[in-house]
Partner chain sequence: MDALKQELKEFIIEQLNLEDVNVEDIANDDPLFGDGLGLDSIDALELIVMLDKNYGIKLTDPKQGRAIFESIDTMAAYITEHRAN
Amino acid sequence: MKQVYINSVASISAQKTFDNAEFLNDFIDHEAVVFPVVNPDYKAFIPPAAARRMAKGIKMSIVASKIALQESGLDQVDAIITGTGMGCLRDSEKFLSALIDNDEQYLTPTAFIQSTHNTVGGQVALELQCKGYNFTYVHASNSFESALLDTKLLLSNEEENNILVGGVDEIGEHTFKLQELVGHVKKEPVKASELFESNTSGAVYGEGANFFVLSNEKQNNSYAELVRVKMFNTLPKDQLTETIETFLASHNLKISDIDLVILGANGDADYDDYYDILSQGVFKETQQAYYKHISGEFNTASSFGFWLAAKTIQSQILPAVVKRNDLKSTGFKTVLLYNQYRNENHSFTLLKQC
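For the form predicted on its own, what structure does this chain take on its own?
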């Protein structure tokens, strides 16, 4: 089986990440319960007339995919694989609201057509004129990891050579209110820089689109090698450390071989204990990083963590804003990502310098 490399990255997030020449140099310290994305100049990538008809998630994804494709030096990819937890949520809400307001009559189909989860993958394919394999994974907070696993399998088995893979989710007003009602969102605005000191229930939510070109052909400017992705629907706390050690051992690695562990903690005092078990346990002597205080929480927020890991390995720089302890690594050769959401959908992603 062939190795898999990350050849380009692109991120539209709550930070100014759309410019790959920078790496979290200008931290935006949001103070809110939901972090909106910092919009790029959509006109530079999408004709304004077309952009006005597009959902937020579609616009973010098209821009991110074009940036990733441009950086990879490719004109085309063999496949497009997308992960999304909620799809084009705003159009779903728009259509359902119109259904109620108009008593199920005189409805225009546009919002309905654009509300499906695979709309993003389809629109990106139309923009890139890619007629290859196109698949969307909707597996809650494991949506991006599922897309990543499919990508790795296709590339490792040489069924495809270059694949565009991404994770995208947008904020919908009505759905966000429902999240607030069930207590998944913090009750009071919190500054991003103080999120992990808040010690309150709920998370700060966000949105974003992160796309990557992965290939089984290494380039001179490849970011990193994707070694493995593994997911668990549930994972008892008392088995977490053993599971990670077994995961690493399958690649002849020990805890001490990890130069950086990137944890998906979101500041929810009720559910961040999984990360505390690791940060205060087997990884207490390892450099640690968090990222959801700058991106917000959403189903595919782990794709932002993946972007952070790839950029860190390539640049050999870990921005101060994501550091969670004072330890320093001599270099970032092996990076482990761990994510879970409300004690479900646990995932481990292993990256190496190439």
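Switch from the form predicted on its own, shown above, to the form predicted in complex with its partner chain and output its structure.
All you get below is the one chain by itself.
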């Protein structure tokens, strides 16, 4: 079994993260119920003729993929693995709305062919001319982790050597209205910097694409080693601490060996208690970071957390805007990510300095 390394990262998010030379230097303190993405110059990455049929999620993913591939120093990857909770939502809504508005007549092909969940993986492959393994995982807030697990297994078993893996989700106007209706979104705009003090129900939503090249060969500029990713569809609250301890023990680690725990809290007063159990419990004496106040919540927001962890390990700097407590580790060698959304789809992701 070979070890797996993160050899490049790329992020399109609600912060200016597309420039890898920077690391959250300028925090954008959004005040909204949905945080907009800071757009890169898409035209610099995608030919206009190809871009004209692409919705936001596809454009973000192609730019992130190209940045990640470029940074990895590779001309090509062996496989492309994508995680997305909702897929190409905007074109799905467009196609379904046309179906209703036109009484199932006059249906045009463009929105339909771009509306499936695996459109992103397909379009990225077309842009990169990658004819290798291409798979898309759709599993709510464990979509990215599912993609990551497949990536890890393929690389560890040497079935592939270099894989582009990413998480992407876009906001769809109609779906967002439904999410507001069922109370999954906060009723009032909240400032990003005050999200965790809001003490109200619902999350602040966002969108983004985070892509990475993972390899079973370490490079001089590798970001970190991906040690393990583990998912749970359900995890009772009273078993959370014990489950994390068992997870760490299987790698001969104790809670005190974790230099930084990155938690996926999203400021939802009804569901952040899982994170509180850890931050006020076993990880009370551990340096902690939150990130969904700067990325917003979406099914693959944890891929932004993964980006944050990789950048932190490589730079050995934790940006002030994500710090959750005043504790300071002597270094970031072992980092644990924990994420869940509305008490479902829990994941632990363990990274190590390499």
